[in-house]
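Given next, in C-alpha cells, is a single chain: the form predicted alone.
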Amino acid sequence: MYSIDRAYVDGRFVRPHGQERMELVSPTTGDAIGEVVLGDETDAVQAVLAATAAAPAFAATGRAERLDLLERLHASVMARSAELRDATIEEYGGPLARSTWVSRVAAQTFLDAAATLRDYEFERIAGRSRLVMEPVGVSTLITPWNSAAGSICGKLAMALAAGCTTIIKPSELSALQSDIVARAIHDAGLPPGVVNMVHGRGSVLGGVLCTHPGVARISFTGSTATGKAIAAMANESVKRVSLGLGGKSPTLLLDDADLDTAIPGAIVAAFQNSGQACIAGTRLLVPQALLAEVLARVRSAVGQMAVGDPADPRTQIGPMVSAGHFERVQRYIRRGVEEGATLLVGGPGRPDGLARGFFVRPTVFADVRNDMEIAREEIFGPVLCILAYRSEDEAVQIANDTPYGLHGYVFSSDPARADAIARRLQVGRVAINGMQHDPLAPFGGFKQSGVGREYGVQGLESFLETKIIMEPPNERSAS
C-alpha cells in the first residue's frame, strides 16, 4: 500500500498542513492501493512564498545555467521512467505501450525546451527600440490526470527555460505519478523554491494558487468548465493565463482516402489512451458513398479490440481512471441510445469477462447527427460517433459546428487536397494521414478548447513578458 504524505516546498519534502486523506484506487481492480494526504490553503500559501523568495535569483540566471538545469532534469526523470511507466499502469490504467511512451516523453520535454531555449533571442531590435523578454514571474502549473507526468514536465520545462519559479498542483487522481516526478526533480538538485508541488483538491488549493498576489501566471490543462472558473478567478488581479481545455475533434475521411490505412488510423485517433485524450478524434466524418463500407470495417476492427489488464502488451483499451468517470462514460453511452443513434458495436456495461475494475466496452455509434449530445459533448472515453456527409463543404461545416477547436485529422491520398481541408478547419492542430507528434511546434486550441499555446517558441513566450526600452536619439539621428 502506498502512502504519500508529503508536499515538496522550498527544496524539501515536508508534511502537509492539510489533514484530509484520500484513498488511491486501482482502476483495473477497483481495490485500494494506498492513500494521499491532501494539502490545504496553508500549504498553498507556503509554496507561493517559497517560489516568490526564489524568483529574483532564478530570473537572473543565464541561458547556460538554465540549459544545464534542463539537462539534469531530463536525466533525472529518465532514470525514473520505468517507475513512472509502472505507476501510470497501476494508478491510471494506461495500457503498457502508451504508459511506456508517456514516461519517456515526460523526460524528453526538458530536452525539447532546451532546444527552444538554445537559439531564442531574449533581446532584439524593434523599430528604434530594444525589445527585452523577461520572466513573467511565479507561475502556477495545474495539470490533469490523463497525462500526469507528461503534462507536469512539459509545463515545468518551459517555465524553467523562461526563468520562472513554479508551484505545481497536480490532479489528486495522479498522486503516485506526481510524487515520482517530485522525487526526480529533487534529485536534479535545483535551487530551493524554484519548483514546489502540493497535492490537493482544486476546490481547496485553487483559491490561493489562482488569486494570490505573488502569482503572476497560471498554466492550466483540464476541463473547459474548470478552465472558465480559473480564468474568472485570475481576472481579478489580471494574471497571465493559458488554458488547455477540452475537445471534440473531427476526423475527416475524404472520398479518395486509402481505407486500408485510413480506417486503422481513424480508430487509433478515436481510441488513443483508452479514449481519455483531449485530442481524440471522436467524430468520424465519412462520405455518404463510402458509409456502408466504412461501417463494416469499423465494426469489425473495434469489435476485435483487446480490453483488459493494462500491463498486458496485447491490451489496447484499459480502464477508466475512476468509478466516477466510468459512470460518466456509461451515461453518455446510454444517452446515445436514447437520442436514436445506432449502436454499431459496444454499448453499456462492462466487457465480457471483466466484472471488476472500471472497464468500458469500446463503443461506436452510427446514424449520428451533429446536434446530438454524444456528438457535441466531450465524453472522454472509448466512444466514437460516425457522421455522414455529401460534400466537402458539408464535411467542413459539420467539423466546425462545435464549441471546441483543439485538434483535427484528415485522411486523403492527395496531399494538396488534404492540406486545403486542414486549412479550413477551426482547430489549433491538424494531423494529415496519421498520428504525428511534434513537440517543438506549439499546441493549443481555438474557441472553447483553450487560450494560448504550449511547447515551441510560443510556449516559451507564454512565460515571458515583453519590455521595450527606448533610448534618446543620438545627435546624428536627431539632426
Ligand code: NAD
Contents of the next structure:
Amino acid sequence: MYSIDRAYVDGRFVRPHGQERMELVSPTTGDAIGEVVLGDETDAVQAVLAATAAAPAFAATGRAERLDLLERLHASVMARSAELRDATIEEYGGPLARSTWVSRVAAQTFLDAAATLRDYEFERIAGRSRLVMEPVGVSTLITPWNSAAGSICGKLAMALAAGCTTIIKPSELSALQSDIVARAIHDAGLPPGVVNMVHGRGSVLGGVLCTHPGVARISFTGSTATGKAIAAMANESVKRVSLGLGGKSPTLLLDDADLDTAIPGAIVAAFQNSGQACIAGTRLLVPQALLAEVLARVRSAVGQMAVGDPADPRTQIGPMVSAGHFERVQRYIRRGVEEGATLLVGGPGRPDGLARGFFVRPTVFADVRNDMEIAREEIFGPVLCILAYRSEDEAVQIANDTPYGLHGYVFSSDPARADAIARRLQVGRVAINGMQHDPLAPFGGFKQSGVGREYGVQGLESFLETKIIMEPPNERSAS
Ligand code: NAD
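For comparison with the form predicted alone, produce the structure of the form predicted together with nicotinamide-adenine-dinucleotide.
Entire complex below, previous chain first.
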C-alpha cells in the first residue's frame, strides 16, 4: 500500500499540517492501493512563503544557469520514467503505450523549454526604448489528473525557464504520479524554495494559492468550471492567469478524405487516452453522402476496440479515473439515449467480462444533433457523437457552434482545402490528416477552452512581464 504523507516545501519533504487522509483507489480493480495526506491552508501558506523567499535570487539567475537546471530536471525525471509509467497505469489506468509515452513527454518538456530559452531575447529595442522581459514572480501551477506528470512538468519547465519560483498543486487524484515528480525534482538539486508541491483539495488550497499577495501568476489546467472560479479569485488582486480548459472538439471529414486513413485517425482522435483527453475529437462531422459507409466502418472499428487491463499491451481503452467519473460518463451515455440519438456501438453499463473497475463501453452515437447535451458538453470518456452535414459551410458552422474552441481535426486529400477549413475553425490548434506532437508550438484554446498559451515562445512569455526603459530625452527628440 502506498502512503503519500509529505509535501515538498523549501527543498525538503515535510509532513503536511493538514490531517485529511484520502484513499487512493485503483481504477482497474476499484480496490484501495494506499492513501494520501492532504495539505491545508497552512501548508499552502508555507509553500507560498518558501517560493517568495527564493524568488529574488532565482529571478537573478542567468540563461546558462537555468539551462543547466532544466537539463538536470530532464535527466532526473527521465531516470524515473519507468516508475512514472507504472504509476500512470496503476493510479490512472492509462494504457501501457500511452503511459510510456506520457512519462517520457513529461521529461522532454524540460528540454523543450530549454530549446525555447536558448534563443529567446530577453532584451530588445521597442521604438526608442529598451524592452526588458522580467520574471513575473511567484507562480501557482494547478494541474488536472488526466495528464498529471506532463502537465506539472510542462508548466514547471516554462516557469523555471522564465526565472519564476513555483508552487505546484496537483490533482488529488494524481498523488502517486505527482510524488514521483516531486522526488525527481528533489534529486535535480534545485535551490530550496524554487519548486514547492502541496497535495490537497482545490477547494481547500485554492483560496490561498489563488489570492495570496505573494503569488503573481496562476497557470491552471483543468475544467472550464474550475477555471472560471480561479479567474474570479485571482481577479481581486489582478494576478496573471492562464487557463487551459475543456473541449468538445470537432473532426471534419471532408468528402475527398481517404477513409482508410481518416476513419482510424478520427477514432484515435476521439478515443485517445480512453477518451479522457481535453483535445479529444468527440464530434465527428460527416458528409451526408458518405454517412452510411462511415457508420459501417466506425461500428466495426470501435466494436473491436480492446478494453481492459491497462498494463496489457493489447489494451486500447483503460478504465475511467474514478468511480465518480465512471458514473458521470454513464450518465451522459444514458442521456444520449434519452435525447434520441442512435446507439451505434456500446451503450450504458460495463463491457462484457469486466465486472470490477471503472470500465466504460466505448460508445458511438449516430443521428446526433448539435443542440443535444451529448454534443455540447464535455463528457471526457470514450463517447463519440456522429453528426451529418450537407455542405462545407454547414460543417464549419456546426464545428464552431460550441462554447469550446480547443482543437479541431480535418481529414481531406486536398491540402489546400484542408488548410482553408482549418483557418475557418475557431480553435487553438488544428490537426490535418492525423495527430502529431509539436511541443515547441504554443498550445491553448479559443472561447471557453482557455486563456493564454502554453509551450513555445508564447508559453515562456506567459511567465514574463514586459518592462520598457525609456532613453533620456535628447535635444532633438525634446524639440
Ligand atoms: P478540475 O477542474 O476538476 O481540477 C483541476 C485542478 O484544479 C485539480 O488540481 C483540482 O484540485 C483543482 N481545483 C479544483 N477546484 C479548485 C479551486 N476552487 N481552486 C483551486 N484549484 C482547484 O479538472 P480535472 O477533472 O482534474 O481535469 C479534467 C479537465 O481538465 C477536463 O475538463 C479537461 O478538458 C481539462 N484539461 C484541459 C487541458 C488543456 O490544456 N486545455 C489539458 C488537460 C485537461
